[in-house]
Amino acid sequence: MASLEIRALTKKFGDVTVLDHIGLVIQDGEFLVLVGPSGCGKSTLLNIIAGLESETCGEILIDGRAVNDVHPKDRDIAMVFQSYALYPNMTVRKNITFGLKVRNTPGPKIEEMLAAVSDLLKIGSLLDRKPAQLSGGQRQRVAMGRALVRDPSIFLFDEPLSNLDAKLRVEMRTEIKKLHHRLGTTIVYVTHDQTEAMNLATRIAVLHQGRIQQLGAPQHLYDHPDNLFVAGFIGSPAMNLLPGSLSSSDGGLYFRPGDGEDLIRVDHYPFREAPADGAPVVFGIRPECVTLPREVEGQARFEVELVAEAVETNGFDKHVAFAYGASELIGRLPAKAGLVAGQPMRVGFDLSGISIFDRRSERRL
């Protein structure tokens, strides 16, 4: 196991800056997930950590030692790729042990490590098969086994589940999480799937346009996004974001959506600094906080009559798109809630966990 530190890392391809002064400290045994849309620089950052790509400037330190000039094979890092990258002419046994043989590891030690890894990943019955005879999930297990058998100090995963179907992704996600609990190894994991990031990470780094937008525990990012990008990216369905303004009235502070007549009381909100009256803002509320009035408890609540425009049934709940002025509002209602698209209904807002952002800077207020 090892700690990993990235200092002021910048990567440019010509005039294009892909990574812009990235700074990260990843603790020994931590599971850090780099998440963001395609093109945000997350895979480039992983490749630089692995030594497969050179940085423009900045430092990479493993256990306090700079490794910028260290060859990839000497960094004590193992990488699992999106494409599996298995040798098609070799059996599973040979795919897993090939790297050990190249390093002149003694035969008995190779067999010992192979047995341990195949037992851990439950692939003992597959050792004599070739990759073409395996399913996608089995191939990914073999790719993980090839990395595990080296017993590295740091694991790097580059979107390892993106080629799998939805059910298998969930199963493999659980296996990777169990694996981390058993081994306690430092893991840096890249994905564009924010649900995957939320389920796996001890901490998440959200990247956008080559910069870290927010770094923290999954629940903290979900409950307290630092800016509009993180608010809209983390969560499925995404946070509802309503433009409007703040208004002081009758001794209270209210949010007025767009040009609407509604006043939603927000003086319970923990503003970082006192907002100006009439300030243009964006009001954020999670879909699970837009529901039936009887589901909303406490004083921080608001009710309004809305028209359901579309209803999606998921079995355990319903996702409902409501028309709210010029905006669309997604709510999550109980599965047995009786509603029909096109009909008005009473909806309750749970205001206890709202987020409010400055419309100009897009930062959380």
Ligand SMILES: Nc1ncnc2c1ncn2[C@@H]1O[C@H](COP(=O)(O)OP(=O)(O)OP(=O)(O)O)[C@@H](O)[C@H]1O
Given for the second form:
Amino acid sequence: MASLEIRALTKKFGDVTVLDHIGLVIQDGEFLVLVGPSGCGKSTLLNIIAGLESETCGEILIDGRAVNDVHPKDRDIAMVFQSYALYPNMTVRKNITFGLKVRNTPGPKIEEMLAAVSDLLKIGSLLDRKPAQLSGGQRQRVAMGRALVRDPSIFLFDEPLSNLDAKLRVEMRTEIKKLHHRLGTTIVYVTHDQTEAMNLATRIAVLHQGRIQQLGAPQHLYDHPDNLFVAGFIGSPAMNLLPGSLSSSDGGLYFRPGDGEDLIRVDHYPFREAPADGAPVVFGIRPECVTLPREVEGQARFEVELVAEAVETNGFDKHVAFAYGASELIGRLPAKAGLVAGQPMRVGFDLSGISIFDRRSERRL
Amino acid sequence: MSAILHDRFINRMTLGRWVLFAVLGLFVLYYLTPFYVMTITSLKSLDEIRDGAFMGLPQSVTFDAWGKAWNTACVGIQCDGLKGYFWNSVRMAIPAVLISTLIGAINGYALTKWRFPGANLIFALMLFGCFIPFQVVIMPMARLLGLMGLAGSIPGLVLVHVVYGIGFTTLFFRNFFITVPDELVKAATMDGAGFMTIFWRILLPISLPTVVVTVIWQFTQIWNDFLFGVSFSAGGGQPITVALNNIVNSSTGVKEYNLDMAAAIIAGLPTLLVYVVAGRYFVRGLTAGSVKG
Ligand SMILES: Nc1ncnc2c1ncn2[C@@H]1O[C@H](COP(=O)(O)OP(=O)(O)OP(=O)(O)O)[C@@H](O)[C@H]1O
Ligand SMILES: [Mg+2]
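Form predicted together with the named molecule structure, per the form predicted on its own context:
Next comes the full complex, and the chain you just saw is listed first.
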């Protein structure tokens, strides 16, 4: 087990800056999930931590020791790749023990570790098969086994579940979570699936345009996104974002949607600093806070009549797209709610969990 | 199940298919006829050849010509048959094939999986090397072999064939290894394996079909080579292709067709053998990488 620190890490490919002064401290035993859109440099960061790719500048520290010049094999890190990268010419047994053999681990010890890992991952019956004779889920387990057997102090996972079908993905997600509870090893896990991130992480780092946009506990990122990118990225369906402006009248502070007459009271919102009157802002509200008026509890509420344009049902609740001025607003209504597409209906906003962003800087106010 | 499939297949033997098979059959005949004539001629006595039918089977089969070709045929002024030259070719081809294949494999591996600055340029130059005609390199090569003290020797010929073959072997292996995901090498690196361990334990084993293709290609090239052989060897150190030429083209005495044919078949048998033994992999190797998995 180990802690991991990344200091001012920059990576350029030619003129393109993929990572720009990344700083990150990962505690011993933490499960850090790196999320971000495709091509934002997640794999690159992981490869640099592993030592498979060289940094342009910056430092990587493991347990406080700089490892920039330490060979990948001596960093005590194991990695699971997106494509699993199992050795196609070797049986499962050899795939798992290859690393131990290369490191001259004594034979009986290898057998012991192999047995432990194949028990843990339930792959005992597959040991004599070649990777080509395994299903996707089984390959995934073997790839994890190959990492686990080395008993490293840090695990790196690069989108390990992205090649699996939806059901298997959820299953393996749970298993990985259990595994982390059991072993307590520090994990850095890359994914671009934010559901996976929310479910697994002790903390999430959102990577975009070479920078960490926000780092924090999953719930914190969900409730208090630091900027518009994070607000749009975390959560599914995504947060509703309405452009408009702030205005104060009758001693209250209101949000006025860009093209509407409505005034939504936002007095209760904990502004980080007092906003200017008339400031252009983006108003963010989660779909679950746009629902039937009777579902909304508490004082901070707003009601309006809207037309439901499209309705999707998943059995548990209904996702409804409302037209609100020029914007579209997604609401989550109880499955039992009777509503007809095209008909106007009363909709309540629960304003207790809103987010307000500066429209120019895109930062949370 | 397979019977049903088979029936369906038969049902689809349409006109187009018949034409296809007819054309293919024609090609087979076209290629096999010379070999047939050579074989039957080599089994006839000289008298029978002189007054017999060209295409007809031998009236009495005799292996005299084969024995003579192997043991006593005159190559130039030496009359010891082909056997010495055959072994010359073996001693030349086997090391040259193995060394050039191995170097090609390592080159292809380094060029794709350990990209260094200038890797593309080096590959382009090697590719260019494939297209340099034999004739161009003969003079400089002769000079170089002389300087190295290898002129007229079998190690000299091995060197020539290795150098000339590396361009091709590198091309074959590079094109295969480029289809192998880099993550495989990354995984092995994290497992603690170094450059050579990864090559021997993982990359070389998975490139077996490419190895077979390369070996067949190189063996055919090197065994059948005449120009380098005639340029860089002398007397008893010549490869079999040169000796065969000297037997067939000797202008003294009667033309012994049965002897010539037997000698030609002996000279061609090893390549035939390599195709038969390894041909299964050859086709597989040529298409390797075109289909994923
Ligand atoms: N060897 C390279 N040379 C040049 N550019 C590269 C190289 N490797 C990666 N890049 C670029 O760096 C950026 C980040 O790539 P990276 O693979 O880290 O993305 P990612 O976040 O892992 O994306 P994904 O979610 O699709 O896996 C991409 O824009 C990619 O084009
Ligand atoms: Mg990636």
